[in-house]
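In the block that follows, a single chain appears as C-alpha cells, in the form predicted on its own.
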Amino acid sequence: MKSYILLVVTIFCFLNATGQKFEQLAKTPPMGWNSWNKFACNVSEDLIMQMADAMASSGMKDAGYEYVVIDDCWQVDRDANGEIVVDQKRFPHGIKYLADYIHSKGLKFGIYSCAGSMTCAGRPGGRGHEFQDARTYARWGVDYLKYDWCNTTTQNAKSSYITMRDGLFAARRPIVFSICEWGTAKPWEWGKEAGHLWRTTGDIVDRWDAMISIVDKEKDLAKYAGPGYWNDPDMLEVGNGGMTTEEYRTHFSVWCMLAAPLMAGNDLKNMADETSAILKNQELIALDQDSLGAQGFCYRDNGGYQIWIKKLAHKEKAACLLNRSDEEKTVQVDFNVLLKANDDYWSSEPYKLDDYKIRDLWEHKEVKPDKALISIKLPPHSVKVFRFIKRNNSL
C-alpha cells in the first residue's frame, strides 16, 4: 500500500511539475511563420533551411518572430514500431538536423500533426500514438506543436487534446501546443486546460471578405484570452498577393488588436517592401505583445464603421477605427471618449487626456489636435490605430 501511494504522489509531482513549464510558456502571443498558407505540402529541408536564413536576415527575429514552423507534409508513414516516418527525399538529413539548423539561428522549432487518424492531407496523424509522438519531437528538440483536427471521426475534442497535453508534459520538454480544433467545440471554453492557443474559426484565406467575417466571430471572445492562452484567428496572409496592401495593413493590425498569434504565412525570401513594413511594424507589434494580455473588444459597431479598443499595460490604451465598406468614410473622432471607453478599468484613479500623448502606429507621428474632436478620413478597408501613452511613461 504505501508503495501504491509514494507511486501515486511521484507521478503527481512529476505532472505538477512539467505542468508548471508547460504554464511558463506563451506568455505572450507567439510569433513566428508557417509554411502552410504559401507553400502548402510543397515543403522540404532546403525550403524550411531558407525561410529560417531569411526570418534571421531580414529583421524579423529582430522584430520578434522567433517559431519557424513546418506544416503538414513532411510525414509519409509510420514504421513495424509505431514511429513516424518522415519524407527522406524532401527532408534527407532528418528533422533533428533541421531543428538543430534553426536553433543555430538563434530561433525555435515547430512541427505539424494531427489529433486524427491522418492529417489534413492524408499523411499519418496522431491518433494513438499521442505519447510516442510527444517523446519523439522532444528528441528531435521541437518547441512548438501545431494540432490538427482533420479525420477524427467521433472523437471528443477536449478528451483528444487533453491525451495529447499529457504525452507533452510526459516527454518533458517545455513545447507550446497550438490547438488547430478551427472552434467547432468552443475551446476558448476548455483549451486553457490543454494548450496555449485555440483556433476559434475555420481557415483563414487570402481575401478580404474571408478575413473580416474571421474578425466578426472574434467579437465576443475576448474574456477568454490572456498571458499563456490566446485565442488564435488563424494565421496571417500578409503578402500572398490576396488582398491589397491597404486590406493587409487592416488586416495585421486588427490581429494586433485582437492579442492573436503572429504567424506570418509568407514567402520571406521574396518579401515586398510594403509586405516587410506591414509585418515589421514595432509600434503595432507592441500592441499585440502588450505585457497585460488583453484581446480587444468591439467597443462601437456602426456596420460598415468599428471602433476596437485593447487596453495596456501601465493605464495605456489603443484604440483601432476600421473602415469595413467599400467606401471612403469621413468619421468624426473624439479622443476622450476614446481614452474613456471601458470606465470600470480606468475608475482606480483620474484621467485627463492632457496626461496622455497620442500616437498614429501607421503614420509613426504624435498626433496633436488643436481640439479633441477631430473629422478623420478612411479609405475603404482601411484603419487608423491610436495609442494613449502616458506622459511619464516611455515605449
Given for the second form:
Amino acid sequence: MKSYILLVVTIFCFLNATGQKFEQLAKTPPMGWNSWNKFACNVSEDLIMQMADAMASSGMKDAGYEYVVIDDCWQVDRDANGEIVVDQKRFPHGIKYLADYIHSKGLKFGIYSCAGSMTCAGRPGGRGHEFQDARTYARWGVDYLKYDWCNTTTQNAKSSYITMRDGLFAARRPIVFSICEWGTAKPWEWGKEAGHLWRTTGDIVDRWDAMISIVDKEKDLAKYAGPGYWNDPDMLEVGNGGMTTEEYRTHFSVWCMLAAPLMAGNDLKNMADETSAILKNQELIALDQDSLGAQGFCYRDNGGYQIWIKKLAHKEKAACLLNRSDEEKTVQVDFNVLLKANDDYWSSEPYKLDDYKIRDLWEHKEVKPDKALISIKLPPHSVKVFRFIKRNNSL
Ligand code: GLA
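Given the form predicted on its own above, I would also like to look at the protein as it appears in the form predicted in complex with ligand GLA.
Below: every chain and molecule of the assembly, starting with the one above.
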C-alpha cells in the first residue's frame, strides 16, 4: 500500500513539474534595456558589453534597471543537430561569454527569439525547436526571453507560447518569459498562464501620435495585470530623438501609471541629462514598481484631457493629469476627488485628504494647496503626476 501511495505521489509530482511557468519571477514589472528601438539589427558583443557597462556606470542599475536584452539578429542559422548558430562575426566569443560578463556586472541577461519559423528579421525562429532552444538558453545563462510572433502562419498563439513555456520550465532555469504577440489574439486573456508579460499592441514608434495611440489601447486592460503578469505597451523610446523632452516625460509617466515593464530603448552610453533624469526618476519608478501591482486606469476622459489613477500599496494613490492636446490647458483639479477616485469612495473607511501629503513627482516637492480645488496649467502634451502619501506611512 505504502509503495502504491509513493508511486502515485511521484507521478503527481512529475506531472506537476511540467505544464507551468516559473512563479515568483517579475513580481513587479521587469526593468532593463533592449537593443531594438535604437540599434535594430546592428547588435554585437561590443555594443552589448558597452551597454552593460553604461547601465552600471550611468546610475541606471542603481535606479532599478536590471535586464540587458539582445533583440533580433544575433542568430544566423541552425546546425545539423538543429542547434541555433550565433553570428560569429558579431558575437565572436559566443553568447555564454556575454551572459557571464553581464552577470559579472550584477545585471541579468535577456535574449530574443520567435514562435514562428523565422524571426521578424528573417533569422531562424524557434518553431519545432522550443525545448532544444530552452536548454541552450539555460546553458548560456539566459534570464529573460522575449518571444516574437512573425512567420507563424496558422499557429495558435496560446498553444505556441505554452509550448515555449513548457520548454523553459523543463530546462529548469528560471527565465522571465516575455510574450511578444502584439495583442492580436488577446494575450491578456491567457498570457498569465504562459508568461510574465505580454505585448498588447504593435510596435511603438518614436513619435507622439504613435506613442499616444498605444496608450488608448491600454484603457480597458487594467484588470488583467498583477504581480507576476503584466500588460506590455512596448519598450521605451525615451531619449531616441523623435519626441520632445516634455513628450518623453509624458511617455515615461504613463508607462509608470500603467505598471508597464520599463525597458529603456536608447543609447545608454550617450544619454542627455534630460533623458537620464526621466529614466531615473525614482518617484515615478516607485509608482511603476509598487508592490500592489495595480495597473492605472483612465478615470476621466474628455478627449484632449485625461486623468489616470493608480492605486498603490498601503492605501496610497497616484494621479496623472494628461494634456494630450496641442494647446496649453488650464484645468480645475480637486484633490479630494482625485484621492477618492474609485470604488473605495463608498467604502467604510473613506480616504480623507487630511491624512495625506500630496507630492508632485516631477517637481520633486510637496504641494500644499490652500484649498483642495486648484487650477493647474498644463503645456501641450504634458503631464502632472501627484502621489498621495499617507502621513503615517514610513516612506
Ligand atoms: C517585432 C517586435 C519588435 C522587435 C522586432 C525584431 O517587430 O514587435 O519589438 O523585436 O520584431 O525584428
